[in-house]
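Take a look at this single chain in structure tokens; it is the form predicted alone.
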Amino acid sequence: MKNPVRTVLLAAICLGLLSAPAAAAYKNEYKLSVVPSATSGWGLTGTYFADQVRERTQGRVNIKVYFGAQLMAGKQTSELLLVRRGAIDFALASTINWSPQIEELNLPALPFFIANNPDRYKAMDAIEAGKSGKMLEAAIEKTGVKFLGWSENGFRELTTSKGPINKPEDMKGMKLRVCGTPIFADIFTALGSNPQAINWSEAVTGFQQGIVDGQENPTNGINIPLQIWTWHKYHTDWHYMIDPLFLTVNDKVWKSFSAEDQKIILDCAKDAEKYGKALSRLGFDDGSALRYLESIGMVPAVTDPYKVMEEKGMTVTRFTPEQIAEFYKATQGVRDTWTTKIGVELVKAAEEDMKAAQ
């Protein structure tokens, strides 16, 4: 005699009446926040991640990228709050923009802290892979969002309409656009300039109108796509801080995904890290970035940023280790003050991670 309960269950399965609860909870679209434009390295990395997730989940997780900080009305420092609330599902965020709420994220912004190493890229990778990186991830997740992985916007270089910049005294009195986070004001004040906190959505207007004399941003990620030479003729390669990016997702959204899709998303985050770092480091490392981009068939139009800037009429000043050491000394007070705010244990762990990688 047939079991009636078993017969009903089999019939329901065949008719597709029973489905996985996680799949039933999926949205038609998930929003991913990116601060700059689609053509920036940051924007390209966000698009790469979204495309990979959509393809590998066969459309189950459909992520749409929103560029230009449009999900937070141009106020980039409000991004964390909106991800926590669920108004934003995913964010490819900068440590800079979340640092007002998570002070530990000021670590990569300690002036010349990472650049004052034999290999600045190896030093940054060592932090992310080491004890200090795990401490940063934990600090992010304490806010109630899920950390997915790292990426990179690049070391932030200085461009100005006045110059060249060779020593701290050359910056005296300059009006320079900076992010609206406190450590930036402290750094540029210590170097004798006049920092102007302007949201990125309003920065270009400031360049056009001559409100500021310069700004600092990653070369490949922002300055070249923006064609910064339109307003600034001097580029200072000083690597004073790096702008790591990281992928996060609202915790409730993360828990709504099946275990299979969670694994796929984490794998896509790892690949986005490789892609984003390659875009950031292209033309500045030992050639590894170009080889990787060639291997995945995604080489951008500009592979020699120094050549492009000089062809566009910019004067490029590349700091020697001695010049970096001079600026390192000039900003010692800032590092001392912010080490206390960030956490002595975290800074010490980062120093140990970088030393072990040399």
Ligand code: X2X
Second form
Amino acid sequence: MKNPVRTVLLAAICLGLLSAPAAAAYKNEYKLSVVPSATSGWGLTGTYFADQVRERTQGRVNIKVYFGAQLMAGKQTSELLLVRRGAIDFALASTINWSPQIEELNLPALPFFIANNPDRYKAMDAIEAGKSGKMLEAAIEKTGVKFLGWSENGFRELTTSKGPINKPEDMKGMKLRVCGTPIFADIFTALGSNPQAINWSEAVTGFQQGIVDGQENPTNGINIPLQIWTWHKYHTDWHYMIDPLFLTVNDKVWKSFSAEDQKIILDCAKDAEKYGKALSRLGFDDGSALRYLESIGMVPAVTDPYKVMEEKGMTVTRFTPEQIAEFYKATQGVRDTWTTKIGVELVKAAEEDMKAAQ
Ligand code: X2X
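Mind giving me the form predicted together with this ligand, seeing as the form predicted alone was just shown?
Following is the full complex, with the preceding chain placed first.
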């Protein structure tokens, strides 16, 4: 042993005893879960977030996106459980898929609630920015995961192979695919249809085989990328509810990041919110979505969804205020029952947030 000091130092380095104090152990790859495909608005937003994080952390945080609910073997309502356990690191999750475990997240699924405001996008933003949004974030974080920021799948519209739908009676007996979240069964039963709970991973096969007569999903985010007109020729533009998306990460994983990387990740989540919302709102808002997408050089191929649906042979029924009023009335019982489950205080806070913003 020629140089004992050097030997001790080398041994200490090998044991990791002298490693830099700020350098937490990072994984080579972090898994981010997305329920639909890579080409959905949701999938594009997940990729955008992962790319931004990788670039801005200079590769320190390397996120890989897993599409098609593959990390949950297709069972979309298991996502929260797997993020909590650490089998999934990050998720760009929908309130719909986490609401079976977190009752508060049913708020945006209250039928004809958010879109019942003059500007439905302002109403959504006001909830997220307001007191009710803070209550939703707290409900998410109470389960032991870190909330990073909002994004959007979009207002959900009905597409059917039979139609058109002008009044609740037109839906009578129709077999409609819904996800397995309980409030959906209640809404579609109240409207006289026959809801079928099918995971998204199996829903497209259901459309191909004609097992169901229709489904509901956002236009830009899901229906157009999926070319839903292949199976459904009728589009009912009723905006009956919305699924906001949110970025979230396992708490332990979050705590393993340096303060610098945490800040970068939160900044990237803010940008993912702007991008995801612009994709969802393109062609439906006052033109801000298009201007934003132009400013970041990310305009998608379809910028006029109504025109595309009509060109593809879809009959688009845009609801009048009188029609909305009829559907509103038919779903009053669902709003009453679910307001109690969600929490009267939260629903009231959301009403106040939305009203203040109009
Ligand atoms: O299952 C659906 O309809 C989807 C893809 O929109 C959700 O995950 C909520």
